[in-house]
Every structure is written in structure tokens, then in C-alpha cells.
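One chain comes next, on its own, written as C-alpha cells: the form predicted alone.
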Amino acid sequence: MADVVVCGAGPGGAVTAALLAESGHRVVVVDGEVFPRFHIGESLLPLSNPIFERLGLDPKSLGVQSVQKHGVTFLSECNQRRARIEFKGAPGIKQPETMQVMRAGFDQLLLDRAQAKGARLIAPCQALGVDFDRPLPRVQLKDSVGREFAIDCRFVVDATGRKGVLARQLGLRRMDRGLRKAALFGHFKGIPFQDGRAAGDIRIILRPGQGWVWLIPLPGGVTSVGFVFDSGEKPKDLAESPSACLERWMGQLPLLQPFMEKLEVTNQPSWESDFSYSTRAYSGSNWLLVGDAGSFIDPVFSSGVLLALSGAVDAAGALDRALGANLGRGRGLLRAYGSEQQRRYRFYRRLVLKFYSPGFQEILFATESWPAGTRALVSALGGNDRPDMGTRLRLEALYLIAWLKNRSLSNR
């Protein structure tokens, strides 16, 4: 018997477990994998820093290998246009320095913190589903040798990421038809970082009408390279291996062409398709979805890890209060949690949809024309999903300008 069973030991699950265990609750974490393990999504945002501090971690180092990140660099596909913005000075961002991390070490650090605070880990152990036709939820599990067993609990947290064990069982997942994207990515050595404070920037290469490319500098001179494009483009390249396809695409970019002969592959390239999705609900009377188990948005603005961390803080707070409340109030707390996650998802989804418009991309290359508007945009890019009124109005003005630019471009 546990107060809470957390299915999934990634950032969302680990932070939920750590905060609940710190409050004295009996928490069990189960995961089908053995940590550390490879995971994509290496770029963090400044609004993660207060969460790290709450966990007792130094946001400047985290105790893992990292590359300090001060901002974002946008580049045109032909490498002739460039714009760089820093998080420093943006509204709502008090600690602008963040970092790029290898997720294996980062995720292990958060899981270790959960265990240190008292959470019990069972891994490798696969969550098969949850039986709700009982007085208490019963989580059905299978261990590494195939033995099936179960744990009863008061609340279940699905933090199983794209697997979405509970989300799929309950039929909650909805693919995002407006963001039917796929990605091809890998890790390489031999791509130089930028100089000075820009060395740790994520570089985003815009490919109008085709998608975009990420270049993320990682510890040890490694660069994460990924191409994001419409899912419809993928089938014509299926006959080609992921490695051959990615290297061919990289060789077509002027920025990377000089380095192709000396590239060293450090992690084999792979595909990820149709990765943007939402959910009909983030919570029920005795369950919650956290992080990617609930929703995932196109990673152009690196919001994935922050959404998981922020959702974990919200989930832990709601569950902590619900565990000490009567049934009616507990359900209300979980409904409020779900409403907050829906609001946060809509905020970032709108920002991502704007990014794909030509007018918005033109704004990215003209950030010096309206410094106050740029600071509002940077606030959102840094993870501030609850901007003050002035920042919100400036962001809305930028969206309007982008819309007007789109109309102008379409009339040419």
C-alpha cells in the first residue's frame, strides 16, 4: 500500500515523487528502464531554476556535466541571416542563465534526489495498467523476469512520457492535427560551438516551408543535431537508414558543409514521428498525468522539460493537499491541477504555431526594431507562461504584427 504510485522516473515523475516524499507521503516510483539511459531533449530554460532550488540543487551546475546557456541564436537556412537574443533582462526571468545537459546524467540526478527524500524505486518494472474497479486504485506491474504483481494506492501519477500507459488506457490522448511533425536526430562531434557567450546557445536554423533544425552544444564537444519537418516528408526517405538520411540533410546546410568529412557519430541517429499531442484531461478523481504523458509540443522552444518540471510541482502540490482533504475537496484540487496544465499547454502551443508563420520568422530576424517587444518574446521563450499585463500586451502586439506580415507576404 502506498499513498501515491508514480509510473515513470523521468523528470516529471522524479520531481513529483521527490516533493511528495519530502512532505512525508509514501511514494513508490516504477519505471521499465534502468537509469541512466539516453533521452532526447537536452535544452533547459531559465524558469527551471527555481524548481532546482526547491529540490536543493544548485541551478548553476546541478552536479552534472553541462554547457552554460545564455540565449538562442536564429539562423537562416542559407546562413546569411543571424539574430541572437539573450534571456537576461526579460520580464519574469530573475535567473537568466540556464544550461544544456546530457539527459542521462540529468534524469539520474533527479531520480537520485527523489530516492534521497524517501521515494521507493522499483526498476526495471513495467506498468501494465491500473484497475480502478476497486475501493483503491491497483497498479498492475510486471518485473524484469516477467512476474506480475500489484500495488494499491490512493492516487496514481502517469509520468510514462510518450508511452502514456494510463493516458492510453483511458483513451485520453489526442494527436495534434495542427502540428503533424516528425524529427530525425543524432549526436555528433566535430561541429564547432559559437564563440563567447553564444557558445552555449541552441542554434535554430529556419527552413521556411520545410521546418527547422536544432544544434544543441553538449558536454564533451558533442552537438545534438535534429531536423523537424512535416510528417508527410518522411515516407520518401524510409528506404534510407536514419544515419545516411541525417548526414545527407546535414550536408545540404551551408553552416555544416565544412565539417561533414570530420564528423564523429556519438549516438546513432533515429526517427521520431507525430510527436505533438494533447489530452482530453490531465486528471480524474484519483489520477494525474504529468509531463509528456499528458501532452507534448513541437520542441522548437525547448519547453518539454520545463513543462514536465512545472507540471510536477503542480501535481505534487495538488496531491499533497488532496491526501489530507476529504473526497470532494480532493477531487476539486485535482480538477484545478488539470485546468492549469491545459492553460499552460495552450500558451505554448499558440507560440509554436506562430513560429511556423513567415511573418513571425521575419520578426525573429528583426528583434532590434522593437526592444520592448523582443523582451516580451524572450520572456515567453525563457519559460514565463504567466507574463504580467504589459508583457502580455506586447506579446499580443507581436502576434498581430506577424499576422499583418503574413497577409502582406501572401498578397505579393
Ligand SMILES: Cc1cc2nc3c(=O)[nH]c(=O)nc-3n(C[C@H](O)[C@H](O)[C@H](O)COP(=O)(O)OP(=O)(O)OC[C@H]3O[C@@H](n4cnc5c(N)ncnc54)[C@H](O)[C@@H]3O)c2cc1C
The other form holds:
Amino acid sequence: MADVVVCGAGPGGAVTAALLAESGHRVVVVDGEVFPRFHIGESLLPLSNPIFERLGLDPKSLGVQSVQKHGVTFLSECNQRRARIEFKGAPGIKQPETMQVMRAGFDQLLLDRAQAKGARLIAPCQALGVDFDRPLPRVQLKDSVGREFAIDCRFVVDATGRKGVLARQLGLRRMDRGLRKAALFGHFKGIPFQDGRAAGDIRIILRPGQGWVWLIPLPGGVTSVGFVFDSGEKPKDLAESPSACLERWMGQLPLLQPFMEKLEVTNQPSWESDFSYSTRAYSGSNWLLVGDAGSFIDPVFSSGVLLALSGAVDAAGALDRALGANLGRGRGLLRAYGSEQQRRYRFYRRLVLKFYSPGFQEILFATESWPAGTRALVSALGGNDRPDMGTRLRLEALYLIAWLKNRSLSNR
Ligand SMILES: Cc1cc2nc3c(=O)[nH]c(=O)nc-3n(C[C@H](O)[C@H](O)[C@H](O)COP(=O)(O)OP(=O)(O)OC[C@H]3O[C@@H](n4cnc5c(N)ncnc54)[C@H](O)[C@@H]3O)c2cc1C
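With the form predicted alone already on screen, would you show the form predicted together with the ligand?
Every component of the complex follows; first up is the chain already shown.
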């Protein structure tokens, strides 16, 4: 018997477990994989820093391999247009430096912290589902040799990421038809980083009408390369291996062409598709969803890990008080948690939808023309999803300009 079973030990699950264990709850974390393990999602945002502090962590000093990230560089497909933003000085961003990380080491660090605070880890161990037709929820599990067993608990947290074991069991997931995208990605050596302070930037290459490409500089001279495009484009290339397809696409990009001959694959390319979705509810009387298990939006602004971390902080806070109030009286707290996740999700979804419009992409290459609006945009890109009134109004003004640009572009 545990107070809380957390299914999934990625950033969302590990941080929820760490904070609940710190508050004295008996927490069991289960994960289907052996850590450290590869995970996509390497570019972090500055607003993660206060959460690391809250956990008493300094990922850099604790040996997580990382590259210092000061900003974002946007590039046009033929590499003729370039714009760069830095997080420094943006409203609401007090610690502007952030990191590009190998997720294996980063996720391991968070999981170690959960265990150090007293959470018990069972891995590799698959969560199969939860039986709610009992006085207490019973989490059904399967270990690495196929042996099934169960743990009773007062509360279940689904942090199984895109798998969303409980979200799917309860029929909560709502796919986002407005953002049906797929990604093909891998790790390569042989692509030079940018110079100076831009060396650690994520580079976003815009391919109007076709999607976009990320280049994320990682430790050891590795670059994470990912193409994001409409899901409908994927089947045409299914006959080809992900590796051959990615290298073919990379060879068509003027920025990468010169390096293709000496390219070295350090992590085999793979696909992900239809990764934007939301949920009908984030919590019930004895369960909640954290991180990607609840919702996820297109990765263009690298918001996924931050949303999982900040969701975990909120989930642990609400759940700690709800467990103290014997759950019955804690329902309002859990509902408030869900409303906050919903608000964050909508904030980023709106920003992502703007990104896919030509008018907004024009603005990205003309940031010097809209300095106040750009500062507001940089604040949001740094992870500030609760901007002050002035910043919010400037962001709205920027959206309006993008809308007007879209209209004039479509009238041409
Ligand atoms: C193509 C792509 C690019 C991305 N790029 C970025 C980026 O640059 N920056 C960024 O911040 N985010 C990015 N993301 C998003 C980021 O990867 C996620 O938002 C983040 O990992 C969410 O953390 P989580 O803890 O919710 O889930 P996860 O990190 O996915 O962790 C879930 C865990 O649950 C475990 N699990 C799954 N099923 C079961 C089961 N049945 N039983 C037990 N355990 C289970 C898994 O093994 C895993 O360890 C990207 C996502 C995609 C798809």
C-alpha cells in the first residue's frame, strides 16, 4: 500500500514524486524503461531554473552534460534570412541562461532526486491500468519477466508521457486536429555550431508551407536534427528507413548540404507523429495527469519539459493538500490544478498556431521593427506563460500585426 503511485519517471513523474516524498507521503514510482534512457526533447527554457532551485538542484554542477543556451536563432530555408533573440532582459525572466541537455542524464538526475527524497522506484515495470472498482485504486503492473502484480494506493498520478496509460483508459485524450504534425529526428556529429553566444542556440529553420527544422547543439559536438511537417506527408516515405529519409531531407537543406559527406550518426533516427493533443480532464477524485500524459503541443517553442516540470510542481502542491484533507475536501484543489494546466496549454497552443502563419514568420525576421512586441514574445518563448499586463498587451499587439500581415499576404 502506498499513498501515491506515480506511473512514469520522466521529468513530470520524477518531480511530482520528489515533492510528494519531501512532504512525507509514501510514493512509489514505476517506469517501463531502465534509466538512463534516450528521450527526445533536449532544449530547455529559462523558466525551468526556479524549479531546479525549488528542488535544490543545479543540473550543471551535478554533471548533467549540457550546452549553455542564451537564445533562439531563426533561419530561412535557403539560409538567406537570419534573426536571433536572447532571453536576457525579457520581462519576467530573471535567470535567462538555460541549457540544451542529453535527456538521458537530465532525466536520471531528476529521478535520483525523487529517490533521495524517499520515493521508491520500481523499474523496468509497465503500468497496465488502474482498477477503480474497489475501495482504493489498484494499479496493475507487469515486471520485466512478465510477472503481473498490483499496488493499492490512495491516489494515482499518470505521468506516462505520450503513452498516457490512464488518460487512454479513461478515454480522456483529445487529438488536436489543428496541429496534426509528425517529426523525424536523429543525432549527428559533423554539423558545426554557430559562433560566439549563438553557439548554444536552438536553430529553427522555417520551411514555409512544409514545416520547420530544429538544430539543437548538444554536448560532445553532437547536433539533434529534427524535421517537423504535416502528418499527411509521412506515409510517402514509409518504404524508406527513417535514417535514409532524414539524411535525404537534410541533404536538401542548403545550410546542411556542405556537411553531409562527413556526417556521423550518433543516435539512430526515428519518427513521432500526432503529438499534439489535450485532455477532457486533468484530474478526478483519486487520479491526476501530469506533463505529456495530459496534454502536449507541437515542440516548436521547446515548452514540453517546462510544462511537465511546472505541472509537476502544481500537481504535487495540490495533491499534498488534498491528501491532507482526506481527498474528499481536496477536490476543489485538484480541479484548480486542472484549470491551471488548461490555461498553460491554451497559452502555448495559441502561440504555436500563430507560428504556423506566414505573417508571424515575417515578424520573426523583422524583430528590430517591433522591439516592444519582440520583448513580449521573447518573454513567452522563455517560458513566461503568466506575463504582466503590459507584456500581455504587447504580445496581443504583435498577434494583431501578424493577423494583418496574413490578410495582406493572402490578398496578394
Ligand atoms: C518531436 C519532439 C520534440 C520535442 N522537443 C522538445 C524540446 O526541444 N524541448 C522540450 O522542452 N520538449 C520537447 N519535447 C517534449 C518533451 O519531450 C516532453 O514534453 C517531455 O518529455 C514530457 O515529460 P513527461 O515526464 O511528461 O513525459 P516523458 O518524458 O515522456 O516520460 C514518460 C515516462 O513514462 C514511461 N512510461 C510510458 N508508458 C509507461 C507504462 N505503461 N508504464 C510505466 N512507465 C511508462 C516512459 O518510459 C517515460 O520514462 C519534444 C517532443 C517531441 C515529440
